[in-house]
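The data below hold one chain only, encoded as structure tokens and taken in the form predicted on its own.
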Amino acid sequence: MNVTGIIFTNDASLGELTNKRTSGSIPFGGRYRQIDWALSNMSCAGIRHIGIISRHSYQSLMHHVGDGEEWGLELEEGGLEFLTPYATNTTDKYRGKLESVYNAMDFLEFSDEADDDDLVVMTDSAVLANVDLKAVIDAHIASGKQVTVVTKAGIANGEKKLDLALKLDENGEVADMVVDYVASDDYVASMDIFVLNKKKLIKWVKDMVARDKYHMDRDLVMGGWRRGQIGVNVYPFEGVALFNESVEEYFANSLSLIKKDVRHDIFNGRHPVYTKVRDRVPTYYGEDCDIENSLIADGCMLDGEVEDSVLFRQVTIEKDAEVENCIIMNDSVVGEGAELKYVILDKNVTVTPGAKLIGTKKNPIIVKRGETV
């Protein structure tokens, strides 16, 4: 049995953070990109043929991932491929994941002969979780169902709109499904991780696109289940799952890494999370700096005050600057005496001395990459 991986990287729009990059290449956790979790989950499960589907703005993602060396993919048979199904398409309109897979069908059909039990694991980059995909695959095989969906309890709350939510009966079987719906707390949320039979997926995609059906959740999973044509198995994930599908969620989830239990589970819960290696000198803590309850990457120069914040590599906080509840990305500089609260600074931002930026927990201020404020 061979397992192929597909990662979607344009799955969430986070305002200024995704203007010039995919959601998969959004920096997260001080030194990582969001795609690192999907790649690490697959690599640690022994999946060695992985396709990354990107619709647009994928240059920074390609630079980060490269040939997949950090994930052990550069020398393996099959290896890592970037799939850009819309690069030469006649329409700019995106209609769903099934259309993306259809336009990248050569990737799935690369082998002249696929075994009947070959599988495909499909995931995206907007939900970060340290998942043991070996266990998911084993559960899928044992279930005998056509599709396995990895789910997380506690996400459906009657407020958050979910791509796919499922209600289970007392035996753990699917009793109901809803798509693009604000589900109540008796539903579980899909983590957008699916396991399917490869040959069946190829057939389903071709048949559905031919009938003007393009959506993975609505047309294939829910539609097939409601018609009684597809059996759906649910794999409940018990670890930490961070849904970064809005700026508010990204901000809150980033700051949640300050908590030891969240940080441990997301980075090392079932296996390590790998990323592109960039060695830097250790962070310098000035004599008068005051750092409390923060996650600090290497290469920083800290002479001011930092509290309840996440600082990426080579960030400079000058004397008498105050940073609280902020996310500051690589190579940004906060000038002397500046005050920042509830702010996201993208890469290479300069905050001039004495500047004052005050956002809120639900609406943090975002300063675009390379700007001076």
Given for the second form:
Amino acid sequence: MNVTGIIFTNDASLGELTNKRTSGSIPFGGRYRQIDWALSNMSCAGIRHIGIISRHSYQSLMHHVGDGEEWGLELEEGGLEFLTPYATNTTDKYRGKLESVYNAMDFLEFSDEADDDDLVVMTDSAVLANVDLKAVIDAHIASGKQVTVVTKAGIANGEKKLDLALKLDENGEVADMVVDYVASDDYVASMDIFVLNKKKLIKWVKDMVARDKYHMDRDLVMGGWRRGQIGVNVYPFEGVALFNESVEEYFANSLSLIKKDVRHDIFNGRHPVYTKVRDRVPTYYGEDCDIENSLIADGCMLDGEVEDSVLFRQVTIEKDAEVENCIIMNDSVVGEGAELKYVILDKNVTVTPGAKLIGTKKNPIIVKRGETV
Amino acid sequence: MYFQKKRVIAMLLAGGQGSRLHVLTRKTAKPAVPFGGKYRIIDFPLSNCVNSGIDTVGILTQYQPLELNEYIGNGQPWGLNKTHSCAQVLPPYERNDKKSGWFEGTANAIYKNIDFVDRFDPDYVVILSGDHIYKMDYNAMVEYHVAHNAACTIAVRNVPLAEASRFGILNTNPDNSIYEFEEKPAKPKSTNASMGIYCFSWSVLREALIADEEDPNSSKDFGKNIIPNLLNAGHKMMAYNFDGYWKDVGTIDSLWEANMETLGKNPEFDLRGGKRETIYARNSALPSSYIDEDAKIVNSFVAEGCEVYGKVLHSVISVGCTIGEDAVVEDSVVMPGVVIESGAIVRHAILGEDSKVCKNAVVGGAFAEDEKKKISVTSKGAVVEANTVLLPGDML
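Can you return the structure of this protein in the form predicted together with its partner chain rather than the form predicted on its own?
Full assembly next; the chain just shown is listed first.
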């Protein structure tokens, strides 16, 4: 049995944060990019043939992932492949996941013809979780169903619109399925992690795209299930799952890492999370700094006050600056005496001395990459 | 097999025991001893090589090489794993000629690896050691060597006269050429101390190594034999002045001091630095550090993967450490993976890798002025039990 991985990277739009990057390359948790969870989950489950599907703005993603060395994926055979729209003959951007998989058929059909028991694991990069995919694969095989979907309880709340939500009966079997719908709290949310038989996936994709069906959740999973053609197995995930599908969620989830149980589960619940190595010095805490309840990456120079915040690599907080409930990305500088509350500073931002930026929990101020305020 | 000719290669002597580091090198070679929060001593010469454009480094190991070999691996963290670059670990080995067996001295170690050096057909060989903390452009030294048409160039630094008798002292002419070398002289004539960094023209060194092996009384050492022999034979030897930060971290005191000298706004030794000054290290896959609301950190380095709940003052905290609630760490070097439990006090100490200070234990003290100099040390994996005391200057 061979397992092939597919990671989708343009699955959520987070305003300014995805202006020039994929959701996979959004910085998260101080020293990571969102795709690190999908890559680490796959790598730690022994998946050695992974395709990364990107529709647009994938330069930062390619730069981050490189040849996959940090994830142990720089291999002679298999390893990583970028599946971008212009990599094949098609000149159109993808309308949906099925279409993008269709266009990446060469990747799926690479080398020999698939064996009957070969599997494909598909994940997104907007839902972050430290998942043991080996256990998911084992559960999929044991279920005898055609598709396994990993779900999380407690996400559906009657307010959040979900890509795919499922209602289970008392035996854990699927009783209802909805797509792009504000489901009530008796539904479980799909974490956009699927396990499928490779040969069947190839056939389904070809059949559906031929009929102008290109939506993975709607046409393949829900459609197949409703038609009685596809048996769907549910794998309930018990750990922490962070759905970063809006700026508000991204902001709240980033700050939730300060909580010990969230932090320990997401970073090291089942295996380490790997990321691109940067050779930065340790963080230096100066004579006058006051750091409380925060997550601090390497290479920072801290002289001011930081509370309930996440600081990325090589951030400078000058004397008498006050930073509260903020996310400050790589290489940004907060000048002397500046005051920041509920702010996301993208990479390389300079906050001039004395500046004052006050956002709110629901609407944090986002300062674009490289700007000076 | 094809080996690209190299103008310069480096040979790094990393086989010494480092016995003056006592418990810290009980199970580890000195070059593998952690430094500065996320580095190991060997990262400094290795990174200097890379930053100087030297992409071929032979690393001679002998004493407790397991951890060191694992750390160096294929040289990937320093970018020395490419098609035409290498970081090759060279342990002693058996063969059916004189080059068989243990390294019997610094010169003997290179002699036994003449075949390795010959593969690259280098014009110059830079000899380095694995126990110094410094940033240096070796290429500038090689260019100096070439410009002066020397057979051997030795990096020197000015030391206080009172300390000069601890070093190999080079007495030079006004043009910086060396006329005399004295190993640890009782009455030093100058303060030009050898830093143990040599640049040789390979043809000259190769010949000198072979000749030295023929001498039954030789201790097969660069300082004691090779350098004096070359001088006596009339070769041109130059002193290369280096006035940047440099520290031999061969003792507990100097290792502690060097760590402390990385701290401050304008530290004596700046771990940061410009483009060609980055120190590379093998990175661990650890998340950012968590600093609790009751934590207090002043004038300290804290590397990644730490959880700090207590107080850290003027200290270096390495990757993956936990500092518990109400614990106090002051004037200390805390190596990777150390756990300091709640209420413990650590002052003026070096805590070895993965060691543990249990609840309310006390390590070191430095309460009275005369105790200031005594550093307490825990070895790798040692446990200071709850409510016990490790006295100033004691080792566990």
